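Next up: a single chain in structure tokens, the form predicted alone.
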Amino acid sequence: MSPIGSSGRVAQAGRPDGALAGEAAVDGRGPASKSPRVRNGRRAERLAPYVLVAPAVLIIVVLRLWPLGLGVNFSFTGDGERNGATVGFDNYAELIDDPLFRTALRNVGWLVLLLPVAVAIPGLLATFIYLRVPGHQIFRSVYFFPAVLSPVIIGAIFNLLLAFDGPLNAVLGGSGLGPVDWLGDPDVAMFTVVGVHIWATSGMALVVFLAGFSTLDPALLDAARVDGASLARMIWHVIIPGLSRTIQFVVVTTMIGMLTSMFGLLYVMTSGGPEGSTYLPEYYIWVQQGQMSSPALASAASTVLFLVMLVVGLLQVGLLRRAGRED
């Protein structure tokens, strides 16, 4: 062996790594040379997501956040003589002694009560069309054909239907049943307007589920029929758990919905009456504002109205999931 060979590897092993690394970086051999490549794919890689979603974020911020905020503070500022002046939660205190406004929150108490049927009667129908029974492609159709009209048409067709001298009342006095006042009675009033609304938006819900049972595992009903299950269990042990996402989802918008949505309904079927009993929040907010000439006060209730839906979606929401943990 030669020396100068032996001291050639004797010199480069006497050398310290980062003289190593530093010539294999200037060589560009090594992970040095690419780093600060990967540090920056890294870095616009965790930016994406954010850049995707700012545009939609900017969107909520601007029409919707900030004139949220704009109305809550507009609601603790006067009407009428005091316009402008801040007055606190006197508009909140007015609401309260309001029986009108005490109605409307009332009737939210049964909007909350009927839910349930609101969101069984589409995943029921739903259900049926999934399983296929005959046909299923022209019920599909039918169910989601109110969905397209207006709520002022919707209207107008059941003043006809549920008139008090109506085909409806026709057919009920022909079996002998009597005529009801479907319109005119404070206690039936309300629940004719809902089942009304139900009718007209359960097309969309229809269609959610629909959706939802599509990422349904078909094997799982197979199975559920192979070991006998009748309807209602293979309802109750596999369609529910397995559309429980779906199921959220609907509870919360079909309940935003009967809030925010039956205001065409309403002002075209019984105009907040008969003696206010079919008043809602969204309607009083809007006799406050356009008869009463009271922006501030509907302010105060566009509030309680927002804080009511927060409430009452993170309520459903918790309830469901937890529904769905133990199942």
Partner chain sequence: MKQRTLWSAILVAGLVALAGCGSASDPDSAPGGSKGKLVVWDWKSGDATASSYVKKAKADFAQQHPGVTVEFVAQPFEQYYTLLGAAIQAGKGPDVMLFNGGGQIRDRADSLLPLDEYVRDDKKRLAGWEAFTKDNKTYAAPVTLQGHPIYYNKSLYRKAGLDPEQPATSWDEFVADCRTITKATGARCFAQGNKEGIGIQFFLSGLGSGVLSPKEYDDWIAGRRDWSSPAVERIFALWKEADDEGLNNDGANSTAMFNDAFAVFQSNKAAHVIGLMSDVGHWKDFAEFLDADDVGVMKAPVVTAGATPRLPYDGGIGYAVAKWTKDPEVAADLVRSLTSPDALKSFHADAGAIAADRTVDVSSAGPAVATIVSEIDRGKPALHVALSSKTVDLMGRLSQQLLSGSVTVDSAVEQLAASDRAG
Second form
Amino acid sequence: MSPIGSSGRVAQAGRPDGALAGEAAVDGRGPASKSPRVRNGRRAERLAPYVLVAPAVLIIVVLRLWPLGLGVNFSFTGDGERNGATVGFDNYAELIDDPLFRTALRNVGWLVLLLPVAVAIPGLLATFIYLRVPGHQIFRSVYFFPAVLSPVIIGAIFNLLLAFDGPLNAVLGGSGLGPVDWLGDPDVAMFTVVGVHIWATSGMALVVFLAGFSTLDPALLDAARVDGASLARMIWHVIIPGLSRTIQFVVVTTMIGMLTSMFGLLYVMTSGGPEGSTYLPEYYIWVQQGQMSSPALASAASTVLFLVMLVVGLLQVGLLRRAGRED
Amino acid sequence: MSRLGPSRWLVAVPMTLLALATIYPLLFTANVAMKTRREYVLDRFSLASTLRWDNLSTAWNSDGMGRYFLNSVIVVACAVALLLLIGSMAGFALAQVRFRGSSTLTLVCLAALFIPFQVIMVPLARIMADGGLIDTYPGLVLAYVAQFLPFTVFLLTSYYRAVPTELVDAARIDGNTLYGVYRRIMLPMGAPALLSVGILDALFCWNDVLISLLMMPSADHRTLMVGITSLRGQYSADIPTFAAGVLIAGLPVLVTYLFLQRQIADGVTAGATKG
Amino acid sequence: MKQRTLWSAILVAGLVALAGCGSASDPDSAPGGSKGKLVVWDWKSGDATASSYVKKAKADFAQQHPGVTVEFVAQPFEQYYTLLGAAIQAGKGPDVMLFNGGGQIRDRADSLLPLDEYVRDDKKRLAGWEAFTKDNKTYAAPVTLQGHPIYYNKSLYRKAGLDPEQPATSWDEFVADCRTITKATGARCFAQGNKEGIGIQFFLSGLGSGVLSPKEYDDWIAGRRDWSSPAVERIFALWKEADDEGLNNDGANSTAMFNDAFAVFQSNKAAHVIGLMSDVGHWKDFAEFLDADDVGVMKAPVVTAGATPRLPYDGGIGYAVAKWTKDPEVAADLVRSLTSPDALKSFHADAGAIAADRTVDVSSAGPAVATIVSEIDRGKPALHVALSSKTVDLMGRLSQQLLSGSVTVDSAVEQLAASDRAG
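Pass me the form predicted in complex with its partner chain as well; I've looked at the form predicted alone already.
Following is the full complex, with the preceding chain placed first.
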């Protein structure tokens, strides 16, 4: 079964039952298992799960995995004057040589490292809202707002707000801190974009966290407070264990969001710059495909990106699953 | 009553600032949409001098915007309905039924989750063109379904996994087939999850630009977000009109959210929160 | 009963797919290809300012081919070349398409039809063909000319006590004038936007003719680029110096050329900007905010003795014909209609462009245009347009590094030389 989202307990509890259900289907243990009609029914029952899964799998295979395969195939052909010719691993060699692509991969690493922050922020906010910070009802509605805006729009707005002569720097300058070139400093820009991404998506995670809190037993928290536990201890000993499943869920969805859908923001906010410091593989692919007119090189980059994603994703899922088993 | 104790004001202040930071961009957009181009270029942050609706009407009246709006509604509605149907069938089967190959199939869906659209963009366009699906509504619907199905299956699988299997067993003892269990128990029971996943899918589809551009090259087949994006020319000269377009596209989403807020909050991936 | 619901559901899914296949046979739904209909892709025809241009071009074409319908599809520019690439690969591209001159069209010449035999009669009337030419074959007919005049704000000159009609002719004078202006008005010398690496392109082309000797300039355009020449190095050193000495507005690396840098110029915060001739960031745009009479155009200040300043310009945008179009002759006629004198006249007037047609009357467009047009005859192709897309892209990144100080001029020029040789 899917390793995702199944804490050990649920998976283990679920599996025998699931197996039972499956066997019931296979064996067709029904009251009148002898009649031919039921035998037909048995075959139908055996096929039933496949029928249920078939449309989804069909669509995914034909329209997601098959194009991926075509792309891999295409990545071994040439561009420009060598259009159509087989070139072996030349495109991959070119990728490795391209400092821009290496930067793009390094930025993927940054994203993975920043993942905990992206999860902790909505988690903390949800905790405070759950603990009824004054105004929690308003916060609850307001924090979700950005989730309804498309990345292109969010990027366009933040471009203005974070401009060198924009309002944020005006505030910073007024308070005595120097201005920061949010989108023009290669050491800062990537974090700026990630920050905006977190801003844009944490509303969704926040809502998930709040839903998780609604299943938490308030008596536990009250008991902790009577014992005089600090907020930090409460979070560590009561909330995190109590929400382990929610946290896992948010980690996985946030990771997928960060690894696959930052393109819109990057495109609008930095176009990969300054100095190529905010390149991500998706953006690299886009540029090679369009501006540079090198579709085969883009395919090779696509293949590498998919492999990286898969490895990172499965590793993370595996880690979470193990963490889930332990508690 | 706050459960935070005296420190609550310490927390409330930064949270209020954050809330303001969250609302400000929206207000900013609305403000820009009220400005003339001249006002905008000379000072983009000052308040618009008057409430001016010209930009909104310009954006709305620019070629075919009404048509684009309708296109978006049709395509998003079809895509979301299909996503929920196909996704819930698969989610239920993968979560609750044990059958040979189920873990492989789950892995297939999971792997597809990690494919950014840019990666398959060009081959997908070719497949769609070979199938004659380019520039057709079903083609775009199918492209959306393909794009968001892995996510939908993933969410619904984890939702259904939290449903106690006793329910299924009991239903089967009552003589229900697997289809019956799906239709009579799982579909109604999944309503909160379906609603919230549906809203997410609808948001994704509604806000998409790239897939729609790729699948629908003709002008009159465009979706609203593409229409809005096209308001920006090569050098995006007329920002106030663009901002007005953004408002037009964002408003239905925002209104929907305000109406369904409770359900979203209660329902988003209810499966992820049990235990 | 229960199964019926499920099966009907699956049926619906199947039908959707089928319906898709069904509509494949509908010829009108596919872009491009069908006889009796031409599909045109561009990023212009959707603009309100281009509507009379499109109308006139269509009318002109309808006279010659009354039975052929033309569909214009305006794409968002940002996605234009990626969509075009995808459409070309999927074999579903348009019949006629708009291109920027230079690298973009040369990289895609394989998919385009050489137009030489069709546009022979237009060769004299229109200017800017070189930007659409590769290996002596012409792939598009120019609609506009694009170039990089140096605009200056005469009212700031006046406020600083300088003669607005006598802008500096040498670099040292120019810098001295800038200092005077900054002292008197607080305005910087250059409005500079290098966020996308565009600033350096404009800088290189706008000032290049004042640095390179005429021979070096011509060699550069002809493809014999000597990157080790001191003059070439001087341009990039100048780029860095200008920023170091505070000639640019702050944060050039995070200021977008479009439209932030132009907004700086329009709001009197900088005295000069290297802008464009057509589309935007030009006389028409500036005149909307500054008085049209206050927008001046100056020659590049001379940096190296012996250099002859010239207006850098090329063909701006032009329409090309796809190789796969069913009836090339009809498609080429559409391109000719799109560049007909009448159509181009409206394009100049409404969209604010220097049309490729030299016969279009521009006398009503203000003094800046008059200066630009008078310089066209002596003008030369722009330096950056001669470079490949890859090199231009690299130059954008290196120029940002130059400003932030993370690369030296020597190393930047070396890397550019290597990229230029490779591509």
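Keep in mind that what you see is a predicted model, and the values were worked out from it rather than measured. In this text, rigid core is short for the largest set of C-alphas that superpose within 1.5 Å between two forms. Numbering follows the first chain given and starts at 1.
When two forms of a protein are overlaid on their rigid core, residues whose CA moves 2 Å or more are considered shifted, and Pro146 is not one of them between the two forms.
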